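Only one chain is included here, represented as structure tokens and corresponding to the form predicted alone.
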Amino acid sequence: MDASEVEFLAEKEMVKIIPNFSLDKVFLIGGDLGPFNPGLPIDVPVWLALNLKQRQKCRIIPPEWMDVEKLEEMRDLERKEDMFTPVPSPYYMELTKLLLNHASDNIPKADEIRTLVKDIWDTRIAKLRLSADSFISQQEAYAKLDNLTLMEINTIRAFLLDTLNCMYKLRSNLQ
């Protein structure tokens, strides 16, 4: 799975919008959406919210966790803890990227949010690299990956697979 596939999965997450049009209920394979009424908030998938935003048919309301104070708390907790802390969304990085790239005018303090999410990402990836290094140096056979997102696992997957394959070959040759 590559980054674009993870982003595709993230687009199925629900986000709240305020439409500026009227439309009856829409029946889709993934579920029914609507009805849409001007000024009344409604939950829709991110892919639809971004499409409507590009056509200037709605205003996107950022998720509750996409707030400077909450992200600062999360960043500080992530830096303080040795283990990975729970994240507000399994797709926090992808959602931040999508919403800030396409709807930054609807998100207050967008630049600060972008910086904070990048700080959280960098901290988590540094922890992941340290964990992987420890895992490899101790020649472990398995690892517990609690509170990691799909994108974070995807980032280190190739390195870990190659390393584990090399360790397997070395162990096989010793026997």
Contents of the next structure:
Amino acid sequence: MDASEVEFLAEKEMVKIIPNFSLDKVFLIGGDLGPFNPGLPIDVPVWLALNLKQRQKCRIIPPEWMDVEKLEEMRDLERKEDMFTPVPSPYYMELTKLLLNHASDNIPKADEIRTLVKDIWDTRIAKLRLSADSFISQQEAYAKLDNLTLMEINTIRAFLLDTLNCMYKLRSNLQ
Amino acid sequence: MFIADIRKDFYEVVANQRVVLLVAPDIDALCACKILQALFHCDQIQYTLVPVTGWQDLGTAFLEHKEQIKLLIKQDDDLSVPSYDDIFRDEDEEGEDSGNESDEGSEPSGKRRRFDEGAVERRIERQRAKREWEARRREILFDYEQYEYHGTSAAMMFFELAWVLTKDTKDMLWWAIIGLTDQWVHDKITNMKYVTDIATMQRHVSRHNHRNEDEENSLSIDCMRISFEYDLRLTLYQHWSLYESIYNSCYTSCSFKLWTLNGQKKLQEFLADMGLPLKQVRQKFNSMDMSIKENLRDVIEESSNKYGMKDIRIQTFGVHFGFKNRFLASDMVHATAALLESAEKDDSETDNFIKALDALSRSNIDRLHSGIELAKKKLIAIQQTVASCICTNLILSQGPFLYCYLMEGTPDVKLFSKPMALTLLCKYLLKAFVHSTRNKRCKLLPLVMAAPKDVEKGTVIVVGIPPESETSDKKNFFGRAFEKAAESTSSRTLHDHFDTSIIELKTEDRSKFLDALITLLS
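Having seen the form predicted alone, can you show the form predicted together with its partner chain?
Complete assembly follows, chain above in first position.
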């Protein structure tokens, strides 16, 4: 899987917007999108929210977890724990990137949020690396990791699988 | 096309159709094009973009798209059009109770003795008014065809459209500002108009700045911030070294007369007077000491007042996004103009157009920086050419105007085969000449300049600009003059540019064309 594919999947998540146009209910394959009324908040998938934002037809409201204090708590919790802590959203990294790139004027304290999310990501990836390292060096056969997101799994997948394949080849050559 | 309400008569008509956008090759048109493109993207209107370089191009493009066209949008700097009412008046003014202005003026004189006499008087009044109106109309039309000058920036007009549709963004505002600054940099509008338009833009800028910004929730550093600056008139000084900028800016170079040794000494004195060490001043501006940079503008203003440069500061706008990117509007104009007219061999006109258009978006900073480098080279070339022309007395007075011809071997002459660059050179040259000559009469003459355009085809490009004066209204009569001179001598000319004071001429016909022009204007 490619990082861009993961981002594509992330765009299905719902986010709240405030449109400035009105439109009747739209019937799409993936589901119905309710009637749009100017000034009334409505939940739409991220892909639609970004499209409307770029056409200046809506204002995006940041999700609840995208808040400086909450993210600071999460970051501190992450740093304390050895295991992975529950994430604010299964696609937190992609959503942060998408929303902050296209709608940073609707998100207060965007720079701090970007830094905090990056901190959380770095801590988790470091833990993942450590865990993979110990997995290989102790030649375990089974590992269980909770609370990993698809993006993090995707980051390490190619490397881990290749490494394991190489090690298998080396070991089978020895024998 | 005359439009009263831009939203109803223009945008709503266009909104459901495919549109062909024919754009002239100058910065104002480019900015207007960007604004219009952004509006079209918002409403998902399909459009085709065709850059045109002159009337012939316009004709070919029109013929190509003829089957699909119902309405064309062509942008160029608005050649000013007198108000609708002055020229076309509804013909049903003959009725007794028509509310004629001069008629109303005569009513209060109170001579309402009897209805008949009143009616006769009114008819006479009206006839007199009509004759006056006809005379005024003839005068206005004569002016309109005789002179050429520029009206409001097209980019600003489209920004007003966007504002009326409440779809205006900071990007569009910035493009409108660049369009306006282009008119000022290339000397197309008067100072008064520039200041008035700046005030209009300033209102929009403050409106946008207050929209999102709070004490608590300040915007991300990546958001675009436009600010009003009362900044120095030194071209590109923030992207160059201060010394180079002072040396190559028209205003300072002409005031100091930097083509003479004396002038250069004066420049050194000026720098010393401000207490700026030469080493600092020759460094890139961003690497200068902070202590010097802080009060730079005030310090320079004080010193330049002593040296007779009263207008070293000009009202303009600057943009600021990200940590590194700060640009003034005039920087962008010079960069984009340099990209648009880059004289590289393997770039076609359309490529240059697309590159220049790209440089205006925020996501193509590299393009913009390469444009700035090209602009620096262009300014240096202009400065050197001006210096050599003045020192070798290449400017000759032909009676009613001054004339200068750039020989083929002149360095950077390829740069000046393009109309905008040549016009810029022309204006700098005239300013420099006015500062350097002692002949009082010559100071009031206009300038005609010729430079080789295409060596294989043997053509030269000729540009005429009005005389340099404090209160000039920037009206250029050379368009008609060139046409008449060409007719009378049957020279082979091409009056293709949208700007009629720029023409192409066969090199062999140069002398007879000039003679005809002299007789015409004297």
